[in-house]
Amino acid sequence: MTTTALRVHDLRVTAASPDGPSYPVDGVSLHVGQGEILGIAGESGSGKSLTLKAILGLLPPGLTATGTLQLASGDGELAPYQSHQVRGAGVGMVFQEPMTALNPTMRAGDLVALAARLHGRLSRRASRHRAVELLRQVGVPDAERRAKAWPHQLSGGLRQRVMIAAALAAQPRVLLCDEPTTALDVTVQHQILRLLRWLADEHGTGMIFVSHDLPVIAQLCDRIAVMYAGRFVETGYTRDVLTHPRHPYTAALLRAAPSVDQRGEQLAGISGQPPDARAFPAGCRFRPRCPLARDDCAHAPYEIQPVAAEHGSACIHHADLEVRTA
């Protein structure tokens, strides 16, 4: 049984406004084990990135988070924490666009060395050696020379590797990845995904990987949580969820995802728009866009319920979806 590295319970992000509060992330619970990669999928605006920022305490002004956060200690025991206590040292983050996340006035090696010095309590000389070692570990070629380069002198793939090296300098138990391959070409994307998988398998790093790209999640992640309008609507092992979806939203995302098996066929979009967090519909929040919607969906609890072993869905008519997709 995998040891839990991070557990989040009832995470809620509140946005204050003159018209009253809204909840773009509304009661999310999740866990990730050591060496496990959990994927969070969904459309833009579903709350994926806000969930990561809330876990790490990086919410923008005007947003606040509540909930219970627990992180495994050195002996594997879960203990409650506050974001500022573990940022970097216990939980690290890899952002979507490294050019805006990296400090343009610091050389690549200095960026990594600073993280090593802050969290590893190393001397300046030791941190520089550690930075080159980490750059080499994450696959930066000619690491000693590239350590002296400025961020703008590196390719997108190398900048992303520098960011990963800086996150690893603190030896985090959990790595949060916010669409880290979106701006990369397919070849470099594949290299970064292999690097993340290697870190999970060889170093036991637990990861949460956010993406709107289901093929990428299928390639990388052990489990998946599909998010819509601030909550998870389907969870389970990645293969089970993507081959036998039990929520209409997951099925719609799959129909909209490109596949080599459907070459030449037109992709099916999802009709309508995601709801505004200030005015979520009653009952199932996917109801206005759902082809299976019925009157009782307006009173559905919109909460994950078990539908199979290690597989949950928030759809009360998931059995009908299974018949239709079969």
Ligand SMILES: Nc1ncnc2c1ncn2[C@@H]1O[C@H](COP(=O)(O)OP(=O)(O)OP(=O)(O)O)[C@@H](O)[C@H]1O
Given for the second form:
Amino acid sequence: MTTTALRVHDLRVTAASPDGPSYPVDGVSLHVGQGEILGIAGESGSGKSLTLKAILGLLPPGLTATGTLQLASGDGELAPYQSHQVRGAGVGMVFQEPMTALNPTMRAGDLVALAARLHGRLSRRASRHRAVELLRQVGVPDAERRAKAWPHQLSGGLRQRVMIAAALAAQPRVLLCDEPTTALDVTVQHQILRLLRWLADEHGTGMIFVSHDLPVIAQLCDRIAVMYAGRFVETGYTRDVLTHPRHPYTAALLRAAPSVDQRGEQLAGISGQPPDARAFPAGCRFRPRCPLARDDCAHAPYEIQPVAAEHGSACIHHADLEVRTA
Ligand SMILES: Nc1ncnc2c1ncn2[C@@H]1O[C@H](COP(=O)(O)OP(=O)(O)OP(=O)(O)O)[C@@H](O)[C@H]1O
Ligand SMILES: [Mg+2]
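Mind sharing the form predicted in complex with the named molecule? What's above is the form predicted alone.
Up next: the whole complex, starting with the chain shown before.
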């Protein structure tokens, strides 16, 4: 058993609009252990990014979150948190496009130093040392010199490492990663994934890794949560879920992915569109696109039910799903 680093219960994001509220994230619960990487997979618009932003208290204006958050404190005990308190107090975030997330008017080393200074109440000098140390730790070659570079002078991979170093400066227990490798070429992507795995294994950092790329999740993540229309539809150990999917949506994602053994392409090819948050269907939200749908799916509860050890599915007809081996 790993020690739980972060626990989220019944997270709901409400979007206000003149037509009434909608809930793009609608009852998400999850937990992340120390040194564990949880992958969240799902099509565009399923609510992955909003889930991470809600956990961090970084929702854009007009969106509000409810639910409970607990984070491990110094002695490892879980304590409740408000989302806006979590930032800098144990949870860090790495975004997809480091160029837009990094302040273009600050040198790489200063960005990391600022994060270190805010967190550790370090002097300017000490924080500059710490920044170079962190850049070195995340594999920035010639860190002393690179610390003086502007973001636009660095490659995409190096920029992503700078962002990871800045996130690590606050010594987070949990790192939230939103498609951090999608904008990178395959070789650099590999290096960043290795770095994240190393941080989890060696530093015990817990992580949530959002991606629509199942092969990447298969390679990196210990557990996976498959998200559809604001809810988790299947959860479990990555291996179990990807080799024996128990939700038709997961099975469809797998069929659409090139192969979990291959690197690669984006998910495509599930017929139909994911529903808009303002018009989610009643019952199972995948029902309109599901090959197994029956009348009773319109009344299906959304809670995930256990289907095997540590493996849950929200599909009431999961037993009918032909067990397929990827
Ligand atoms: N600022 C906003 N105001 C209102 N609704 C929003 C806002 N941002 C996102 N949404 C709604 O929430 C849904 C989920 O958005 P989110 O960014 O979490 O998706 P995602 O799973 O991260 O998709 P992608 O893979 O494209 O990044 C969107 O489809 C949209 O309907
Ligand atoms: Mg997103």
